[in-house]
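Single chain ahead, by itself, as structure tokens, in the form predicted alone.
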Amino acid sequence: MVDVEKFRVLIVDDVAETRENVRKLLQFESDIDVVAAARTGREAIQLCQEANPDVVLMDINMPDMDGIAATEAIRQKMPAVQVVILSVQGDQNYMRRAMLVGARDFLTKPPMPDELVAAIRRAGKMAREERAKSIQVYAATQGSPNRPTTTTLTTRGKIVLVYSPKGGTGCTTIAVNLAVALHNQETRVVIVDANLQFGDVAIFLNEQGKNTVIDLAPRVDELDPEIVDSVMIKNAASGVHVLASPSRPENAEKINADQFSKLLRYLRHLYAYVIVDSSAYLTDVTISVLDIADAIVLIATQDIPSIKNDRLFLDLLLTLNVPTDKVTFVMNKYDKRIAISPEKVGENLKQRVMAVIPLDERTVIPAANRGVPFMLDNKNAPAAKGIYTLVEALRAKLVKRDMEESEAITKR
């Protein structure tokens, strides 16, 4: 389970190599957890609201919005969050401007490891103190912050469909590990098994609860948070909630597309992310998810049938009027010995491959057999690094879509 004592860190830098180097540097610190990474200042502002970090490691020089402007915006929206500026420029003027907008610390790049870790711990402690003060003020004026309120259903999480039109490409493996990677104490995640006949999500998490989607979908019009909570399988190891597929294949017929889509729309108000794992066959249920999904993680492998089916699926999205910019394209089980490269596949399908998950049988197969996602106990494995890349790409995609929607509304 996630250690609540860890300092939660968001890395912001427009250079992918720098982000990865900082992540690697911090992964050995038992009290620090890198919860997200952003490529731009605007993306950092959005991710701060989603990932709720204690500390932001902020680069200054970025293309869309510099780190000082982003720091000011973050501090205005989330005063408890502490920002540590990282810059190749050791100029006193930069330092002064950073402090004026509320930065907690200023380090010259590349920082010494001990210096960076110490700065994060100082800033993290300050963030916790600020949050504690806010809770005390809230308690004094409103009552207990833990008291249930009628505003529970005003939030709107993201529905993410993980899909491949060809079986055997690793959909369930990616869906489960993606859910684990996205989940934390403030960002609740549920994974829903939409393979209603032969779903394996619960098995991949070593769960065999009696409750399944059949206990919620038929009564979707009378749901409340307590009912949902009573049905969910709570995976203790990861904290992720699981809505399993029916225990018998014939029970799949008891759930229709309208019920399933209504259920997902309800769950998005209770969870930050609703991850949906689906079978390759395009059932009415799966098609209903396409319509309401905020993002589609489309998986390909290095074989012609998989690539051909992905092309047909992308054509189908156009027919169904589903925007193809919802798609985050992933190559799974990548083997460098095979000539079909991610770049060639991306060019062929006119969809850039956003994440490459390498062939890693020593990690993936034992994890599935044990029912322990590799994102829990093998975070340094090649496959796990691919999942981290997917998380970053997916968040960036969602942030971009949100910004575009906001701008469209503003222009009306």
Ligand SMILES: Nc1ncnc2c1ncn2[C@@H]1O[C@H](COP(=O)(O)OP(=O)(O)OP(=O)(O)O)[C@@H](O)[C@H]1O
Contents of the next structure:
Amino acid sequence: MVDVEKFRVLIVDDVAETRENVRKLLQFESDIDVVAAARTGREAIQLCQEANPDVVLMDINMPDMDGIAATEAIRQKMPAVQVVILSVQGDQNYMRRAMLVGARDFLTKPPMPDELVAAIRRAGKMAREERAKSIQVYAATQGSPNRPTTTTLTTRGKIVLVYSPKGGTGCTTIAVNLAVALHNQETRVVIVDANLQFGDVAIFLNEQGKNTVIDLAPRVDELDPEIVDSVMIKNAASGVHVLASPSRPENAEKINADQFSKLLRYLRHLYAYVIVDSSAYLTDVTISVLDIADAIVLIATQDIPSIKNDRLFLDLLLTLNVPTDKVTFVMNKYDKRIAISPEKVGENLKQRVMAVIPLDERTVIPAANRGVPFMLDNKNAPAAKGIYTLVEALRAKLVKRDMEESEAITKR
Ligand SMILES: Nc1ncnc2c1ncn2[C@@H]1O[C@H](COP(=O)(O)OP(=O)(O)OP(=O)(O)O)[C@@H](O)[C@H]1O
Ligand SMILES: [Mg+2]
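Please supply the corresponding structure for the form predicted in complex with the named molecule (the preceding block corresponds to the form predicted alone).
Below, the chain from earlier opens the complete complex, with every other chain and molecule after it.
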């Protein structure tokens, strides 16, 4: 499992610069991992459920919901999570209110690095002790020790399609590393290879399992969590589950779009994220995913054919009535020597580039050849920083869509 020993930290602040400063302060602490950042109180609550932090560093004054109300909600929903308030207000009154709603500690901004790290370690230990207690209670109420690793989720997971209409732009690289970055013990991730002829997701993770999507898709109407669990390849290095493409290209035809999309809809009850990697060629299978995807990560590189194809793809979404606000637009293999900038591409396609992943041959190519995603063992590499930005942008997009959806439901 990844980083089980590290204290997982969520930063909450509406000012990007403050979030970045705090992240920088913590980046060299080997026992601390910043797993997510939120801009508002509401986003903090949502991200807490997804990213499962031990410690939340919480600002007080934020738009929509302030840090005190967010702390109260987090402590009620997830009592093990510990909140450290970081605020410019040195005021006793704030401190008292924060403590009353369950905050663990209170630091004045900007925090002294030593104080901040010490506060995170104290709160992190407390979070672990609380978790250990609740696990003991849970274990005492459960029967069989051989329960499958797949259990049903209470909320619906998110289907994220990673797509590029031009081949070789880094779709599989991004899908695999995104899956690794999103996965943790509580937020379980499966990556599904929708490139049914020449899929290479399993290779990127150094897995040569016998089981593939052929073992699930044709019997999609009779699935249960145990069958799914028995077919999934469990990548030990990352914890991510993998549903590989058929072992021979001619077997691709054995799966139709209807089975495939039903299968993904089933999987979202078992995993917090279902990441789908696809080929550039738009098959019926990929088209069926456009409709059910909660988010589409669309990739561009700095060349005209890629940009032209992205434009055609965005037009196609409109034709198919798929909302283009599902798209999180990413530039991969970014090379600052090339004049086509992310801003220009964003303007041209009317889709802002939300994350830029640099051209980083020293990291990306060896990682693919070794079958070890760089998000596992090379988290400070330039390409890894790009993936973190993508994770943040994607989470923010999903939170926003969720809020809009629930507002629409309450208005009905
Ligand atoms: N940011 C990057 N920096 C350097 N090399 C990269 C980067 N992203 C991807 N690559 C390299 O580009 C090549 C294509 O990447 P990848 O296989 O992920 O693309 P793809 O879009 O999935 O391709 P396909 O169309 O074959 O499915 C690989 O050699 C990969 O290592
Ligand atoms: Mg690929």
